[in-house]
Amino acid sequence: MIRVLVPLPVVLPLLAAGLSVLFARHQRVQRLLSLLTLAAVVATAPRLLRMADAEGATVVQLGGWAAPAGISLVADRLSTLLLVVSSSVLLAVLLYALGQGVADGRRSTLAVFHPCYLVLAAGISMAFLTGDLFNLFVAFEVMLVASYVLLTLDGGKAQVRAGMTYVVVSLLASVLFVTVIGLVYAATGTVNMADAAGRMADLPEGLRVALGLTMLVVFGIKAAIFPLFSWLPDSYPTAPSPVTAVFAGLLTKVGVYAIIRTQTLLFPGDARIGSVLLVLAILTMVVGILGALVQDDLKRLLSFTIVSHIGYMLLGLGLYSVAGLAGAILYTVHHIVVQTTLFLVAGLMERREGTSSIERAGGLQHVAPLLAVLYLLPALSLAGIPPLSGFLAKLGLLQAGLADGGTLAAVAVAAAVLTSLLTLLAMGRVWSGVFWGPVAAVVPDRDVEDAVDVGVARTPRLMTGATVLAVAGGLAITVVAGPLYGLSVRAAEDLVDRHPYVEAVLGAEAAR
């Protein structure tokens, strides 16, 4: 049974994507196929999480080839927790896309949305579950191919230009990733992360630090950390809203997951890399939120907040303590849901008002009070207002930073507090510009032939319902924050003590 459940989040979406291509002219079949597939993954992920939490990491060696020669899928607490959150977000955004009509493929005889969306889901699951560097690279490439098609779904010049920027930067990161994989293999003779974890200790210190920093650059581009984030604010806002939402919530977090996994497993406790991470965390938080404050477009503003809040996760990793890592894990879970929700709300606003400009919109609370509530709750959570999930996750990180006692950690804590206040200012600016004041005139749709309708002064019930579901997910994190933090602490303990992970992959005998 285990051998079936662990690969299911990867295999099922890939099979469904193939079938979806065959049914390209039967969009009702495509929609049903996507919904059933993602619902099955959502149903499977919690069971994998319960199994990992109760019994430790579960490993499946594909093809019967034992590690390190074969392909290992590892379902531990961290990977399955992120699998639960990501699959739930993918399902909610799919419902939103169906409501908006993006998934209908109106401009094309071949509906490409569903196959690409399912391939993207498979790539995300594979990135979380894979136990070796090469298949992590494959997962990133699978996500890149699917995300480029989704990013340019509308086919406009702006989308293609943004997509090219995204692809060029991603390909440069891929070349660097392949290079570092080759270097790791040359130095250790393996790309299996559990196997490499033991062999890294035998390498010269300078080489080990160089490999660690190079991997940080590779995954830092994916995660959009300072100074490698410039591609993100130019790429995400041009895509259709559901695509932007799923990118904002998940793709950068896959990069964060890769940083956490590789730095804790392959380069544990290196003080120099830890210091670099703390400096990057400070710069990412401050520069990102300063960029957000000067934006007029809501989607660009939210894109800069993605960058800024990645810094919180780096802060927890840079502390390299159980408390710091637990805070980073809880913050990652919170941020996936909240950031996705805010982009869904931005899509609803654009659908209704015909623009995402903060200056051109106004008075939405009078004509769409539910939309105002749907914005306010995740916005306050992102800013860290008690008792919402953002406050609880930040509190855990700040306590971990103060417990560290170092000067750099103290500066990072101060930067985190400042960033939280500036985030509240940015969210308040959106509130006063979009929802407060007199009601602004609806901006007519400039291109009625494109994939989505905007400026219709209303929103479809399915889009609103999916956003309500996402907001409820954010509130649920607050309600279960205690047990969730306990789970994050156990996942963090797994990261600090690498031995159970290595033993689960290689076996007790080989791990010695």
Given for the second form:
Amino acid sequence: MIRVLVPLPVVLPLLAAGLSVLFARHQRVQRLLSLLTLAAVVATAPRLLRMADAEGATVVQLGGWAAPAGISLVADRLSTLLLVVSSSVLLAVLLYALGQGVADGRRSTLAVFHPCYLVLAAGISMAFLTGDLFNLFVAFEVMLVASYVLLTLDGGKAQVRAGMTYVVVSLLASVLFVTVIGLVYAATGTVNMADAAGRMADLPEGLRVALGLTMLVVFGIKAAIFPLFSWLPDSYPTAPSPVTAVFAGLLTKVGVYAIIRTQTLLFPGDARIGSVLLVLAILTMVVGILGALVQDDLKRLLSFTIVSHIGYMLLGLGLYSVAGLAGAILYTVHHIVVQTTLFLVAGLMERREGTSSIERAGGLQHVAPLLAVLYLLPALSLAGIPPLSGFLAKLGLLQAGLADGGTLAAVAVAAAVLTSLLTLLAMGRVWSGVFWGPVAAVVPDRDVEDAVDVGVARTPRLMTGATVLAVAGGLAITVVAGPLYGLSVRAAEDLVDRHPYVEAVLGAEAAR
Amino acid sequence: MSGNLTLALLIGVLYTVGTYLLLQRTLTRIVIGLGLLGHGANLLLLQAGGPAGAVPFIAKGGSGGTAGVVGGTADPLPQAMVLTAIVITFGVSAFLLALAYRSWVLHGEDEVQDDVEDRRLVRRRAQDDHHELVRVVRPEDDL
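After the form predicted on its own, can we look at the form predicted in complex with the partner chain?
Starting with the chain above, the whole complex follows.
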């Protein structure tokens, strides 16, 4: 009976999005609808997680067609864990956006915001839950189409310029995705991931590696890994703060989730793909953080840290051990919350200072001490200062890397430590630029097109409240790190031993 | 599986031309390029389903040559997937066209703009040049 809950995180937001369009002129109804829907999803997700943890993966075959032919939704430990985190983040950011929207009162864009935000939520949930490749593609498209609209919401010069890069790059990745689905279908005769997992082994080795690498490129573009990340720092900073925060926290992580899911399920433990992943992880970490260090714009700096820290998750996957994957999962959870929080804080800062330039801002700690604390906690967590969640997740990854014993793994561990130090440096640059020093005169920035009323307007309580909530969420990860790591280890064991997943989807006898 | 050479060649041509157009600077060409790439991908998906067979749904006692033989029918799954992919490509192309139009309204052209970083570099170089009392005219430097 509880299986009814599995499709809810996808169906509810989609339904609400449809309703929301009908209420385009009734702001209150829209707001209430979005809030209730996301609250319902937040309430559902932990139950799914408990169920997946206690009884293994729950599978729902949509339309009643059996697995290889029909569409299956799979709620296993990894997907439900990410569902819990993503839905909570979506709700917190919605509160922040409502606070900002109420203060700024831009009615026309707000009417579009709610349906799109709900569609985005549905797409993200669907990407986590779906059990076949083609629906993963559809989920990505649902999510991306909503994100195109959210990114270009204001339709200003900067948004259109950034939107073009983003849309074209994403579309190219989508075409590649369809291509690789076609190739997988031609080779195995199925797009169901559990079914394909069994048939992949029969393929010639060269074909399998080629498929694995093509899929890595497809999801690598979405996850912004090393050579494929350059679209991200150009497109994210121009969007309104809540939108950027959601993108930063969730969109890239959906790509990471897809990489983890497909590489573990379809191409398990291929040593060559593993070493490619490790090299990419090293380059992603180091190049990303070096990019962050030279930025002057706060949002661009934070965008480069997203790229850099995606590398940690790749590192865990590249090791392909239970400890490595558990570290990657824990790191993903931590990074979703912390990176979102940092962008929310950046939005608040931009509001107070009227600029997102680190050089021109200054002395914010005298004006807004609460903001300083709100920045400091996630920033230190991102850099990996003990006892915050970033430290614990990094520790897990470093231990897994050292346990691996290979030279490449050792280099990756060294790169990870270096990246942590450089992250601290980057976060320190922001601190000394924005918070220390004399109070800067507010000069509204002409680069920031939506900064019409920044600097002068008081920050609405709801915005600060939502940010406090997000920071508290980051701290909560630290507090429950023990059980969470246990859960990550169990999820990682599921990933390494593919049988429970395959059995849950196809049934015991089909999985042999 | 056996493939259809004509289709394979057509797919290759569509991908080639699509990729070439995608590398252009004007959005209109990019839209057309993406359309061609999308068609190529859809054909590839269709091709993945194997050779064409009889229609999947045949009435009982119908006069179709392969009636009742399951193996003789075309694989319906790739066709369903192609349909979905076409709808998605169509929707996104419409959005991209709207974006190109918006860009034309704002900038008077639909070229993909240089990114912020490039333009900052250009501006910095222009400043340096200015210090050396060299007059540089850069009309595109409107950051």
